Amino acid sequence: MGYKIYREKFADLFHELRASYEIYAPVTKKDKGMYSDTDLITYDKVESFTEIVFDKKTFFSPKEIVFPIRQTLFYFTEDSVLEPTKLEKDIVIFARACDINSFRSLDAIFLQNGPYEDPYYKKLRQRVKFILLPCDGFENCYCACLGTNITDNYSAYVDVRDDAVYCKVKDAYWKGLWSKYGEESEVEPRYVSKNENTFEIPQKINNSIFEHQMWSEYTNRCTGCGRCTVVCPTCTCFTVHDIRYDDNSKYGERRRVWASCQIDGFTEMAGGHGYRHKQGERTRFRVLHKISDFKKRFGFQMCVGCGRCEDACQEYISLKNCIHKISEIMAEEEKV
C-alpha cells in the first residue's frame, strides 16, 4: 500500500509515531565531523522529521542502537547478580538496504553462532522496526556488487520528494495511521542499481593465499587504529570489563565494551602469547572473515559494502581493492 503524504501531515504522523517508538535516523552533528570545521553525519536518537537527513551518507552505522558501544550487562554485590531492569519503547530506525541487510549478519553472529542466543542482544533486536530511505549510491559504496542493495525488511518506506512525502507501508499495525494522514498512490523503493567501482569476490579462495606476499603492504600501511571495524556495521567483536566501585569493591558491574580484532592486544592469551602481532596478519583475518570464513557459516556476504571503512581508514586502505587482488591471485592460480 502506497501513501502521498505532505510534509506538514507527515510531521504530525511522525510526532504520532514518537509517542510510541523512539526514532532514530541520520541527522548531522555540527563541527564533529573528522575534520576541522567539518559536521559529522550519523545516527542518533530524532525528535522530529526535519532533523533527519536524507542525501548524505552516515559516517557511523546504526550498529550501536542494538549493540552499544558499552553496554551493562548486570551488576554484581558480595552475594547477588542484578541485570539492569530499565523498560524502554520499541525502535524504529530509518535506514538504507545495505544498513538494514547488516543486521541480517549481526543477527547470525549473536543469535545463530553457537547453541545459545545472545540475551542481551536480543532484548534490543526484537524491538526493533525499520523504515527504508531511498538510496541513488555513495562514494566507496560496492552494495550492488554484493546484492546488499535491495532488501524486503521492510515495515515502512520514506521517499521525501518536493512538498511531499512518498510512502509504501507493508506493516499491517501501521496502515491505519498511514491512511489517516495521507491519499493512496502508487509508491516503490528507490535502490542504487550499479556502483561506481565493481569487482566480484572470488567463489573459492585457496588456503595459499595466506601466505601471500600481499599482506605485507598492509603490515607496511596499517596503524592498527581500529576505525575501519568500529565505523563497519556487521564487526561484532567485543571484549567484558569488571568495574568494582571505590567506595566498596565488592559491588560493582559487568560491561560489554566494543572491541577489534585490528588493535595491540586483541588476540592477548595468559601468559602473554597472542596470534597476529603484525598488521598484515590483522588485515588477513578481517578481510578473509568478511568475504570467506563468514559464508561458510551463515551461506551469506558478512560484508554489506557500505564503504564506510574506506571512508574512514587515515591511510586510505579500500576493502575492495583488497577484494579485488584477491579475486586475481585466485584467477591466476587457476590458470596454471
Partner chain sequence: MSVDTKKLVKNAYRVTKERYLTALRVRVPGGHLDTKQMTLISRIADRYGRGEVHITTRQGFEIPGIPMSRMEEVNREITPLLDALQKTTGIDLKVTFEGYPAAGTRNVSACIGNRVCPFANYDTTRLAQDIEGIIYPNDFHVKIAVSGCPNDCIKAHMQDVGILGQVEPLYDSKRCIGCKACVDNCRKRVTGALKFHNFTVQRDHEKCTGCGECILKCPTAAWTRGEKYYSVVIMGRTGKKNPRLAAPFLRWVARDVVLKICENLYSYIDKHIDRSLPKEHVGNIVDRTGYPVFRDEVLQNVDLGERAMVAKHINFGGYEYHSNASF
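Coords for the form predicted together with its partner chain, given the form predicted on its own:
A lone chain is what you will see next.
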C-alpha cells in the first residue's frame, strides 16, 4: 500500500514508531570526520526523523548494528558464567537496497555456514525490520552490476520529496500506523538502474589467478590498514578474546571483536606463522572471497557493490579496477 504523508505528520509517525523500536539510520556526526572540520556520515541510533541523512552514502555500513564491533558474549567468575541479558526493543534500519541485500550475505555466514547458527548474531538479527530508502547512486557504486540495486526485503519504503514523504508499506502490522498519518497514493520504490562506473565479474575465475603477478602491485600499494574490510557491509571475520579484569584476574569476560584479513595478525598461529604475509596475497584473499569463493558455497555473490572499500581506501585501491584486471587475465586465458 502506498501513502503520501506530509513531513510534519511523518515526524509524528516517526515518534510513534520510536516508542516501539530502536531506529538506526544514516546520520551526520558533526566534526567527527577523520580530518579536522569534516563530518562523518555513518549509521547511528536516531531520535527524530530530521536527523536522517538521505542524500549521502555512509562511510561505515549498517552491519555493526547486528554484528557489533566489540561484543561481550558472556562474563565469567571463578565458578559461573553469565550472559548479558538486557532485553531491547526491536530494531528498524533505514537502508538502501545494497545495504539491505548485504544482510543476505551476513545471514549466509552467520546462520547457514555450518551446523550451528550463530546465536549472538541471530538474537539481534531477528529483531530487525528494514525501511528501504530510494537511491540515485554515488561514486564507486556497483549495485546494478550485481543485482543488489533491487530488494524485496523491506517492511516499508520512504522517499522524502519536497514537503512530503512518499511511502510504500508491505508489513501488514505497520499499515495501520501509516494510514493514520497519510493519504493513500500510488508509490513504488525508486532504484538505481545503471551505475556510473561498472564492472563485470568473470563467470569463471581459474585457480591460475592465485599465482598471477597482478597481486604484487597490491603488495606495493596496500598498507594493511584494514579500512576496506571494516567498512564492508559483508565482511564478517572476528576473533575472540578472554579479558581478565585488572583488579581480579579470576573475573572477566569473553568478547568477540572484528578481525580483518588485511591486517597483520589475521589467522596467525603459534610461533607467528601466518597464511598470507604479503599485502598482495591478502588483497587476493579478500577480493576472491567477495567475488568468487563465497559464491561457490552459497550460490550468490558476497559483494553487494556498495563501493565502500573504494571510498575508504587511502591508497586509492579500487575494487572495480581489480575486477577489471581479473577479467582481462581470464579473457586472455580463454583465448589460449
